[in-house]
Ligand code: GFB
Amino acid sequence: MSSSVILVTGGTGLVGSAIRHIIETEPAGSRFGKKPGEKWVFVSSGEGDLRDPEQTRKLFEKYKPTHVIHLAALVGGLFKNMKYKLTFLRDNILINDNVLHTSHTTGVKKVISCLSTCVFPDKVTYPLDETKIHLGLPHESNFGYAHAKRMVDVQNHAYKDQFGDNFTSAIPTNVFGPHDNFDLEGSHVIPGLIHKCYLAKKNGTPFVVMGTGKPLRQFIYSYDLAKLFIWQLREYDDVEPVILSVGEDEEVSIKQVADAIVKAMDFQGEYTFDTTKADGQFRKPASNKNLLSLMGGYEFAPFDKALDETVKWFLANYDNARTGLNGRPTGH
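Give just the one chain, in the form predicted in complex with this ligand, as a structure.
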């Protein structure tokens, strides 16, 4: 990719910040490091609301990207998804259509969009693999977000079919790491529980986990996901999506996650489960066999070590993090 401009939409979020960290810290010229002639641009919604076609056009005119890693989205945990299904559907459809169509009209050489394992059907044989995206309805709790994300795979195939555009996508599992959204209501489980455990320790109140603690999830550390996106940008040119995930054998229960957070926070207080709250989808086990065969293998960070680093980052950056308690916006 001699002289190229890589635009990362959603460049200020959990995943975008991780890609920036890897590109800025990995040895230049290495597999995941910055290559000569590459200019990386990380943008926030402050530089352009991608729900608006005109603002999207202006952003592309300003940076003239040759490649796009499209991460920008309305993102949230189970409880926010359950509450705002239409907003998750419409905002993400608008953002994705504007980014893909502007990439097409401005001749972008490659776009990688970001889906999520919650796009897969809720009732299908496990493990989930890339061939099963459209084989049934997604889980009720997040059908708005899931259908908007599935549509990206349909759009990619249509742009490829009619115009030959090199638009593809990635399907990460649940992600965690520094710069996450730690808002108590809208966040995902790991940042939500880290924040709740922090407040329980600080205020001497019980640490309350939502639901039964039985659901199972796979969690990928944001810095690992960042490297996989850089690999996909440089070494993968197929329209078919790729699951970017730790292995199926890395599934953990929400209770195991909460136990690990209690340990990482050295919390000694009362620790309970509020079983009146929703569990959401019981599990969504995704296979990373395709990824590992394409990449020739990859060593993921151990979960406990990555969780410790995330807790340390949160404690060190509490005043400026997206906690929902300090005026920093935690999502649209």
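Switching from the form predicted in complex with this ligand: structure of the form predicted on its own?
Shown below: the chain alone.
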């Protein structure tokens, strides 16, 4: 078999670390394991600034990838997205354009870019599916980031139509797992609550969860998502994006998340919900029917087991994790 080089941009973050873990631990030659002749390269921003076309070109020259999984992005929480709209728009447009154009000019056989459910319109009918991405404006809070990510889908179609390039994209729902960003300020709900519960236990203070705990979300374990990316790389050759998610029937309430964290952390202290704080949207389900029909089914890790593994990783790696308290950079 001819050798292939798979370059993973943003390769040291949550999803990149998970792909590396799966490639290294699944049986060689299996559906999600490393194949003969494959070389996997996981790069971080330290190896090159993808906003710069010259640095991007040098990175591709160095590794000569045949395939690219493009995870690198400028990401941030709600406050940063609202404050730095142009930065999030422009930096992500530059990163994506450089990766796609360099892939095109160097003859990369396939690129999968990682989008986000924030690309969907603010006013939309649920469940979300792959046909609804461009049916209205994204939510104002993600204005720059969402538009830049949407443009990847536009670019993929244009590269395919004009040049026949095999460029596609994935849209994961809420991802969690080892190597997440556990920074209390900029993190997503699961890593934020894990860190908060850890500090409450350590300091003997109450564990207070913002809101009622009633909103429902679809959470996907990073190790499951990694397998879906590997499936997409090897077995999916259409330009249309695919939502990578657990089913609508696997929605979990924020209270279920907090309960599972309390159990995994063996937290014995006071545990309450601050119902004066806003809940956000009650639910925003995405359909994974397309994914399951393309894959022929897939069994996701049970949520409680995945969360328990994530908490154990956090406890074992607290000093080196991205907590915002130890000078470690935060990002995807």
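Each form is matched to the other, and the largest set of C-alpha atoms that superpose within 1.5 Å is called the rigid core. Positions refer to the first chain, counted from 1. Quick caveat, the model's predicted, so the values are computed rather than measured.
Post core alignment: N166 C-alpha displaced by 2 Å or more between the two forms: Result for N166: no, shift under 2 Å.
Threshold 2 Å Cα movement between the two forms at D279, rigid core reference: It does, since the D279 C-alpha is displaced 2 Å or more between the two forms after the core fit.
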